[in-house]
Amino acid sequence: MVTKYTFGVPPMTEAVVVPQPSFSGMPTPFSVKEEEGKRVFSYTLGKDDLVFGLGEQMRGINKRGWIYDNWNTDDPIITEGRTSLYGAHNFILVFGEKTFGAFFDSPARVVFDIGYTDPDELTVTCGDVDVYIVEGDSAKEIVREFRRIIGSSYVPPKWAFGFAQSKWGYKNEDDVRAVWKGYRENGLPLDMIYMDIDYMQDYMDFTVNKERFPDLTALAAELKADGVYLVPIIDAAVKAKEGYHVYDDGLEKGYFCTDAEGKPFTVAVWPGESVLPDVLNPAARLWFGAQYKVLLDQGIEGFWNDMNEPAIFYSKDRLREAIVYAAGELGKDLDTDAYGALTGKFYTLANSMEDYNSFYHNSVDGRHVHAEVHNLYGYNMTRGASEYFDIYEPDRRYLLFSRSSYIGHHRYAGIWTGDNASWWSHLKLNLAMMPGLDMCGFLFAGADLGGHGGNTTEELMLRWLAFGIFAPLFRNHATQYARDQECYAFKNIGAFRSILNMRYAILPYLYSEFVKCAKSGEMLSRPVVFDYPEDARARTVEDQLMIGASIMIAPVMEQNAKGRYVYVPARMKMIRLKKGGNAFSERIVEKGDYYIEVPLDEIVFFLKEGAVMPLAKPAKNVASLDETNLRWLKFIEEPVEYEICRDDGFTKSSLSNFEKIKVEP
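The form predicted on its own - chain by itself:
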């Protein structure tokens, strides 16, 4: 059951697609009060209550004990003290004395204090808001009900579940070919190569640098013939340059965000002085989406949207103010306060609240200053592309995912979790985020495997891949300043080959479970306690996940570890995949604690009693995958039926094609 309460006049977000009657008054079980122009919702937590959700956020699976500031933020220094990341997903699920869900539908800043100020209090602070209280008999039912009202999740083409290699720094066609060659010559599977901003002409969206990529159409076709797709980046800001067709056309149509006087608001990002498409205006949103046609026409079938919080390096006016201030300090003897004031003028230029309060949108429900609707920007930029794809080729599934997002975005595209680092703590954070993202509808999600910033190690890369094979978005991505982290760049290529091949071995299971969950509202990635709610130990498990209907995973996430301890909450069958999935061993384990050794080239997971799981032979890409001769992992005493997705991998209309396979003990 869902009950909606409205406070004030919140901006329209279109996060919820199943209309709900709205009530005023107290949103049971919360109390509410006004403080300094904000509304503060409070709930007293039980001693053993857990709190899940918030999608892409810091800390563990259980969010109790920290403060979370949901304000989409471009800042790659993601340490444990951070409170804001790239997405804002304002859904929580309280699990305990009373189990319920709550969605705070506000596109401005929303702060969740979950036992930080007071260990026993949950408070949510925001402005005008629609609050949805979701009730049900179990955590799973509450998530299903929430997912029902926010709409079905995006399903990409099947090739998007293959392995992807990405890097900021593939500067030309030769670099792309070298990656392709490196994977193929070393017998490493590959389905995608990503292109960062280097492919553009002067970092301008929807352009191609002809010196670096003289014939993108031919390159895309050549790679696609080998089952490898090119996936270019698209940024949010448009270069403010006369003669640049996107700028000229958008300016003529009035499709850019404006200042208080109605003039285009100028910021700076990668290409220098730029303007921001007003993607909250439906006409401007579709116009921006239509710009993707220039790349679609060249054979591109996948995109990743970036810098769409929106990220701002500086605004023209505030940079001028900082320079004038600095000039006034020239020649002075600066003490620590004066020096701090000087440097602060420049340190605070990026992503400034002053700037976010200085430009406006023409939204469906009127004119809004950006800060009131900030968290909707990336969602609507990406929505515009998806809506145009439906016009360009209505039944075709395109790969599309984004850095910034809000609930509702999940209907149009996936997300990646932003610019992480090559730290073991970020591998753990990757695992912790997955159930929260799933609760908010983001099934097609994942992190930059190996870490985006800093220098990974062979061991970290292998362990991260070993977890990543169970996440729908499976991409190795790094900055140009990091060491090479392509899988063939390391000494132990055989171990990389084994782990990557296992992704393709389990892909029939992962893909089938994904499509089922997208259609049904079930969770693909779940906390262990969701499946074993009466198990006190399961409540404390933070480093294991249930994946799909059949399995539990427990990846190794510690440096130099030869294995790990695993809590098995019920009788299961332990599966050890070897040799890229070409071989496996199995043994039954009873409920309890086990130390499991896991070599770098193997994967261990656990099959639930009464469950089965299909395995395919490894392949060099998704197109080569043979799903007609499947092997079966099984822990059954009588025949069971397993539904496997038999769609064509490309069209929306084929997603209902499932085959029931009877599996014998």
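In this text, rigid core is short for the largest set of C-alphas that superpose within 1.5 Å between two forms. Keep in mind that this is a model prediction, so the values were computed, not measured. Only residues modelled in both forms are compared. Residue numbers count along the first chain shown, from 1. What changes on going to the form predicted in complex with another copy of the chain:
In a core-based superposition, a mobile segment is defined as at least three consecutive common residues whose CA atoms each shift by 2 Å or more; between the two forms, just one such segment exists, spanning 331-333.
Now that the form predicted on its own has been shown, please provide the structure of the form predicted in complex with another copy of the chain.
Single chain only below; no partners, no other molecules.
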């Protein structure tokens, strides 16, 4: 059951698609007060209560013990002290003495203090807001109920579940072909190669540099013939350059965000001075989406949307101010305060609140200063593309995901969790985010495997992939400053081949479970305690997940580890996949604690009692996967039926084609 309480007049977010009657008064079990013009919702946590949710956010699966400031932020130095990331997913699920969900639907800043200031107090601080209290008999039911009102989740084409190689730094056709060859020549599977900002002409969206990519249509076709899709990046900001058709056209139509006086607001991002499409204006949104046509027409079927928090490197006025300030300090003996003030002028140029308070949107519900609706930007930029795809070819599923997002976005596209780093802690963070994202509808999600910033290691890359095979978005991506981290760039290519192949072996399971969950509102990745709510030990499990109906995973996430401890909450069958999924061993394990060894080229997971899981032979890409001759992992005593998705892989209408397969013990 959902009860909606409205406080003030929150800007429209369209996060919720099943209209709810709105109440005023106390959103039980929270109490409310006003403080410094903000609303503060409070709830006293039980001693052992857990708090789940918040999607893309810091810390563990259980969010208790930290403060979270949901304000979409482009800052790649994601240390433990951070409180904001690239997405704002304002849903929490309190699990304990009382179990309930709460969605704070406000596109401005929302701060969740979950036992940070006071270990026993949960407070949520925000401006005008719709609060949805979600009740149900179990955590799973609460999530289903929440997912019901926010609408069902985006499903990409099936090839998007293959393995993807990406890097900021593939500068031309030869670089792209070298990656393709690198995978194929080493017998490594591959379904996608991503193109980062270098394919564009001067970082202008919807252009292609003709010198470095003389014939994108031909290149896309050449790769697609081998089952490899090219996936270009699209940035939020549009270069402010006369003669650039997107700029000229948008300017004429009045589709860019404006300053207080109604003139286009200039920010600087990759291409230098730029303007921001006003994607909160439905006409401008669709207009921006329609720009994707130029790439669709060249055979492109997938896109990733970036810099759409929106990220701002600097604005013209504030840069001028900083330079003028610096000039005034020339020749002075600066003490630490004066020096801090000077460098601070430059350090704080990016993503400043001053800028976010200086431009405006013409939204459906009126003119809003950006800061009031900040967290909706990436969502609506991405929605624009999705809305246009529905026009371009209505029944076709395109690959589309974004860096920034808000709840609602999950209906149109997926997300990646932004610019992480090659740190073991970010592998753990990747795992910890998955169930929170799932609760908020983001099923097609994943992190940059191996880590985006900094240098990875062979071991980290392998362990990260071994977790990543269970995440819908399975992409290796890094910056141009990082060491090469394509799987063939390492020494033990055999281990990489084994792990990548396993992804394809489990793909029939992962894909079928994904499609079922997208339709039903069930969770694909769940905290272990959701399946074993009465198990006290399961409450504290932070490094294992339930994936789909049948299995529990327990990846190795420590450097130099030969294995790891696993808590098995009920009798299960331990499966050890070997040799790319071509071989496996199994062993029944009783409820309890285990130390398991996991070599770098193997994967261990656990099959629930009564469950089965299909396993395919590995393939070089999704297109060549043989799903007729499936093997079955099973822990059953009676025959069971397993529903496997038999869609065509790319149309929406075929998504309901399921085959029920009877599996004998």
